[in-house]
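Okay, so here's just one chain, in structure tokens, the form predicted alone.
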Amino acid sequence: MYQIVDKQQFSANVVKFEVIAPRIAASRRAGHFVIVIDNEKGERIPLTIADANPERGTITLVVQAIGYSTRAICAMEPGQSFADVVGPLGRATQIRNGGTVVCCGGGVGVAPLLPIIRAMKQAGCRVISILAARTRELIILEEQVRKSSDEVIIMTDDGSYGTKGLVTNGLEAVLQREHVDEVVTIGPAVMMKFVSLLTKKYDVPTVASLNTIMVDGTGMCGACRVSVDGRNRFVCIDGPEFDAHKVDFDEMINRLRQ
């Protein structure tokens, strides 16, 4: 059993958790996954690993409350545990040596993006982080992100924090100063969309992290399926991180619609 050892409430609907297991801890890298089922007739629901304590044998896994299950595990208290969590699952993140990287967080998008920053910050890197959300109360994650990075800027749509905006004001500010050798996004399929869109007009090369719908986590199930140059890739075992210039988001989003 993953037993629950801490558990942080980042706001009404979202929830981090450190959890008990240690091959995972262990093991797992900057971009990997795990599907974690709460009880033995559960819904099994992919979470990024936000980050590891090998020491500790501990795993932290942020979590935001939209269906039945995730309310159902965003309700469990520590001492609980969950009845099963597999991985690491997945392709880990391609961390470039040297070279500025821009990385762009959307809501609980930051969580999974987290490590790869500090991926990034350890390789050498110049690490620019933008954070967004709709309000201030929804960004997560700042203190650990700013230990990690260069600069961080924080986008918030209401201007309640940070500047008022998106990501990709945000982005585009960036880009316009300075040279930019990579950006890598991770949130809501709409705003890895624009990002793309953006990086793309100025020829800068960009990572998304896709959330896709999941199943098995095997690539048997065929329920993260995404286009990507024109071929099917399945996020789970090809993923979940791909050149973002070459994803049909419009695609992608319609079939998360459904």
Contents of the next structure:
Amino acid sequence: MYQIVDKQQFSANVVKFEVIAPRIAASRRAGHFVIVIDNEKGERIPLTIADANPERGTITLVVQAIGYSTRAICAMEPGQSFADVVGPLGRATQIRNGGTVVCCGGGVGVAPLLPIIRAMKQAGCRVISILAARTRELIILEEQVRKSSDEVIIMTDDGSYGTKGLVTNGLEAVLQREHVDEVVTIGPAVMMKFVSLLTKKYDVPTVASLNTIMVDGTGMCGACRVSVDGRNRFVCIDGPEFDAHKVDFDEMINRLRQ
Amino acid sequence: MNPTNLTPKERTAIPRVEMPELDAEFRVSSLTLEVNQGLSREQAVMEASRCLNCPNPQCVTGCPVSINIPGFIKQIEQQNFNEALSVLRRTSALPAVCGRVCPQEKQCESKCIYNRMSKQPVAIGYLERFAADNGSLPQTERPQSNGVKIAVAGSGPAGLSFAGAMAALGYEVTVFEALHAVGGVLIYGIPEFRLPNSVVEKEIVALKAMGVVFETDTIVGKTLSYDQLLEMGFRGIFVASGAGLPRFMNIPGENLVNIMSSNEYLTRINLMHAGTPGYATPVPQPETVAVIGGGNTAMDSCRTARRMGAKRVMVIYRRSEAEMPARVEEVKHARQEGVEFLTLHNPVEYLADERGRVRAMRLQRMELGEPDADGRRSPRPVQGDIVEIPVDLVIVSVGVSPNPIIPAAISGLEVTSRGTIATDSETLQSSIPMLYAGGDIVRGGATVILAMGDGRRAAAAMHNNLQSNLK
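The form predicted in complex with its partner chain is what I need now, so please give it after the form predicted alone.
Let us now look at the entire complex, which starts with that chain.
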């Protein structure tokens, strides 16, 4: 079960997998995630679903090798199988009908952002996508994003591609230029924090998709809890998307350090 | 001595058996060694002979599923261990589990006639476990299938007992489990040293032999919708998804690093084998651990922490020991294992070190006031009396709420204000006629035996309903 049928190396540390999981492929929507266990002694790792092909019965996962288990996952090859894949978990993204949406993706966060970009576009939104990364080779899925975006802005820290600067520089230019109805941001917690601070200044509603630590992913453990508007919420069942202006990012960043 | 010839006077003169248990200092070196070793045959027969076989046995009224207690005990006395198990099996799907985890001192044993003689009650729990471990029943014939498909959401005690009862009636039962392992709280929650996984595994093997199919990694309401289950041909659904959602106290600092729910702590260790070489899941293993709460899960957590190498383990409980909801035996075992009890203390704040990890807790001293609605004396703070104690890991074990996934996923399913599924109290039928529910998703945090009883009751009611519909 859960066999890897395709693998594509996006960059040294970022891998795209296509995995057989027919029930999840049929029922997932933009914003959903899965829990993956690589082998029977493995850890339960939450990964956002980047894409799905219900006909083939597959889902697409984009994994960045950052820890013990994600490195082990990224070393797996087509033909091998994950021990377990469970989902789709979390609440699906609320898709707007119309208006201008800016989708800000940082690094591997672009993968879970892609289905949201597509769904927003399909629903009739004007979609401006901002892809940001440290350097050119870490910009992923640009072509797919372009297909569903009215405008794509690329930002790199070192200026090796697109405009030199942070995602917030690109976003602020858009906010100064035109009216934006909503911002969606997925990426490193620090990036989402600064996107949120910026859009608060411009009073633009903003949704952040949080990537906290989880064990079961079904509400049972509470490892993923975050303070949203002063209340404890569980990313796995109440999220993963929240009103970014109400998320306590500093607390979340601290909890990610464990 | 032939115990069957004893006079009542001779019977009541026999002292209650003591459960052989591993030495406390030795057992805290192992996560898996079962503390209670079980009675020997001689001990069991002798203890069984204490039972006076009362004409109007009150113990049965103390049992949530009305097990014929004198019936199985007298079979033990006659050394008919298989027959003893057979009596248990008539009303209980999981006697090996209940014999180990039921709060007998609050149920059957609290009603034993010996209490009125100011003597210790018959050790009904120990005897139940003995019969389950030592009796064996002929392999149940796989019943002729009636072709009717039934789905179960959740493989904990309620789901397993429901599945067993329906399979015995010939239904084709599929149990969907969200986790990657079957058994629910029996596997992820209750530790090996209190309930060996092999005991649960035996039950699951028996259910599989009866034709029950288990599908792990499948969340009803997420992986499969209610409508999909109907399309797949299921004619009845039993929801036993449990009380998965841990509660927190919402006090300052509770979201610091190294503060977690008991569910998280126990799941990491029991289900994911954190701390066992070769397994990838991490868990903090510091020297000083505090467990907040006084229930069985709190006891499981503090005793697990000792086994994970913690030198100082404290249980923080806001009432006194008399009000503690945990089984008496668990508290005793925890004490033997060196756990400190700070009763009449309640955390009010956690303090962080420079890296955002918990370094200390501030505890409010409490005193007991008037009895509250449950009859338990409610605690109130002693003004100005706050102590600060250093701690490296805090495990919050202050209760759970119903898992919201299924209630939220099925439209038209009536839910109570507490988030539990509303059911008929007799039949456990929900507002959707083909959907029944039981265990903690209905009760909101109860016991294994009540969950198991629900499974059986729902099976009988669903069977009745399906039979009348099929006619």
